[in-house]
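The data below hold one chain only, encoded as structure tokens and taken in the form predicted on its own.
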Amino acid sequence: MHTHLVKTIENVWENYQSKTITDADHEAVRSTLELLTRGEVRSAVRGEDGVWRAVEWVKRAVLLHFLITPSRIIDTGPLQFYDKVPLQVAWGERGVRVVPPTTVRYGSYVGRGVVLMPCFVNIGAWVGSGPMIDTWATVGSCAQVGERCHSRGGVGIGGVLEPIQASPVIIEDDVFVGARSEIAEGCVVRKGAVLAMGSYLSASTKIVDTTQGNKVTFGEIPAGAVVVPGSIPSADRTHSTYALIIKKYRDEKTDARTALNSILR
């Protein structure tokens, strides 16, 4: 669908320390960027094996951004700032209720139905509808953000510009994240999962399933699977390791427990 674009980020990538930057190479990035602000790309996508891979020509255009663009005064509404990437504005239109001083970054994609307490949205990242993104939590750069999820306040959820082929945190549809808790390493959280506060999950957490065995997993949250922070043993006993511990699957307490509140819409 887009095959000149591409062609043209990838060219532009390959030889740009040796290449004069042209007008056309600067309008396909700031298409890129625009496709991405308008959901119509993805910086990661999910394969019909249920693997999420980056897409790295989207990538690359969002790192050619930084590279081709200067900094400069950007003024939005009475805040003024002096950056590389213009902020979002008309959220009323699009259906985003978004409470100051949230910063969402051009070359996002929010979609309708997002309420946005002061947090932070990072190039490249994709939100789909319906999620809440508490205060103070950051989704990072092409960080995916699946539809009806819950970001409590302080929550980081890790993005990626580099290496390109690296994929971006992942956090499926209807899934749940407790306070200040922290994704990070292109983990994975799947379908309806759970993480209770202070959850910390990057690509070396041991994921203990209490349910299997104590079966022990890295880097992806199963769809469904209630989480909390704790810790095993080390094989000598002289100390403990952090760990994340599958305490049972979703039930209807979870679901009640965890619902969004309509009235806040």
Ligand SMILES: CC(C)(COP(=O)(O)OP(=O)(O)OC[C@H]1O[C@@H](n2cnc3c(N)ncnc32)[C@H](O)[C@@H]1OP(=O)(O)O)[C@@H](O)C(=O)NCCC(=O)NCCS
The other form holds:
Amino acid sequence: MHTHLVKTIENVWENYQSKTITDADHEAVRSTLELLTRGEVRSAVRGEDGVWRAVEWVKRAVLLHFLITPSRIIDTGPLQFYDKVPLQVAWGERGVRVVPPTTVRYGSYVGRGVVLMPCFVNIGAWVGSGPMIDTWATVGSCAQVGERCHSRGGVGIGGVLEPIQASPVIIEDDVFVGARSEIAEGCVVRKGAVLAMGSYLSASTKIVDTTQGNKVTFGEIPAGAVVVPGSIPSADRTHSTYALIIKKYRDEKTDARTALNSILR
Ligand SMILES: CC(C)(COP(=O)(O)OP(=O)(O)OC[C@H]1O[C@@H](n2cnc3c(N)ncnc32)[C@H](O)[C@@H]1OP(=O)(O)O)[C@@H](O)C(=O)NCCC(=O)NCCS
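Okay, that is the form predicted on its own; can I get the form predicted in complex with the ligand now?
Once more the chain from above appears, this time first in line as the rest of the complex follows.
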């Protein structure tokens, strides 16, 4: 699929320092961004083995856009911006509710029925259908947020554009991310997990599973885990380091506390 497009993007990527960028090159980059906007290509995909991998040609197209596109005034009526990537504006047909001053950049996809409280969705990102990206939450470039996920106020879902082969942050389906949490460095939150408010996850954050003899892992929150911020003592017991603690796996109480009032929808 998209063979010609992939070939053009790869060619421009390999030769952009020496070649003149043609109208056809511009068109290939623009077409890729349009496919991203429609949700027809993604910057990372989940393999049958459950591993998420970056789609390198798509990420290259996103980077090339920045290389070959000058900034220009973006007129939005009473508001004006100055940027290289236009904003998305036509939401009606997808049933997306957009609270101003939400910014969703062209080249990202937002699924049906999502409520976008004033938030920021960057280029290359993919957000599945409903329910909500809450106030001042950010979805970074190429980040993937699954179906029915809920990002509460101020959540930061980190983007990873470079290096090209690096997988972006992945939030699988039915995940709840509590207020002011931050997930970065290509970490993966598996299906249905719950991060309590103020949880910070980087590739170096120790994840301690109290349900499995305090086993320590990195980079991936297991499906259905309920994670809270905590700490773990150093090997020599001289200090403690921030860690995420898996207290339990999701139960009815968790479901009740993370449910969204349908009246607000
Ligand atoms: C994670 C959360 C949903 C609680 O889930 P729950 O299944 O009801 O969790 P429980 O109350 O059964 O707690 C389980 C354990 O985790 C601990 N815990 C729960 N939430 C915690 C938190 N936020 N910080 C630290 N520890 C927490 C409890 O103390 C308990 O520990 P224990 O087993 O040692 O007694 C809730 O804490 C939370 O973060 N809600 C989101 C709040 C939010 O973001 N609101 C939106 C504002 S915009």
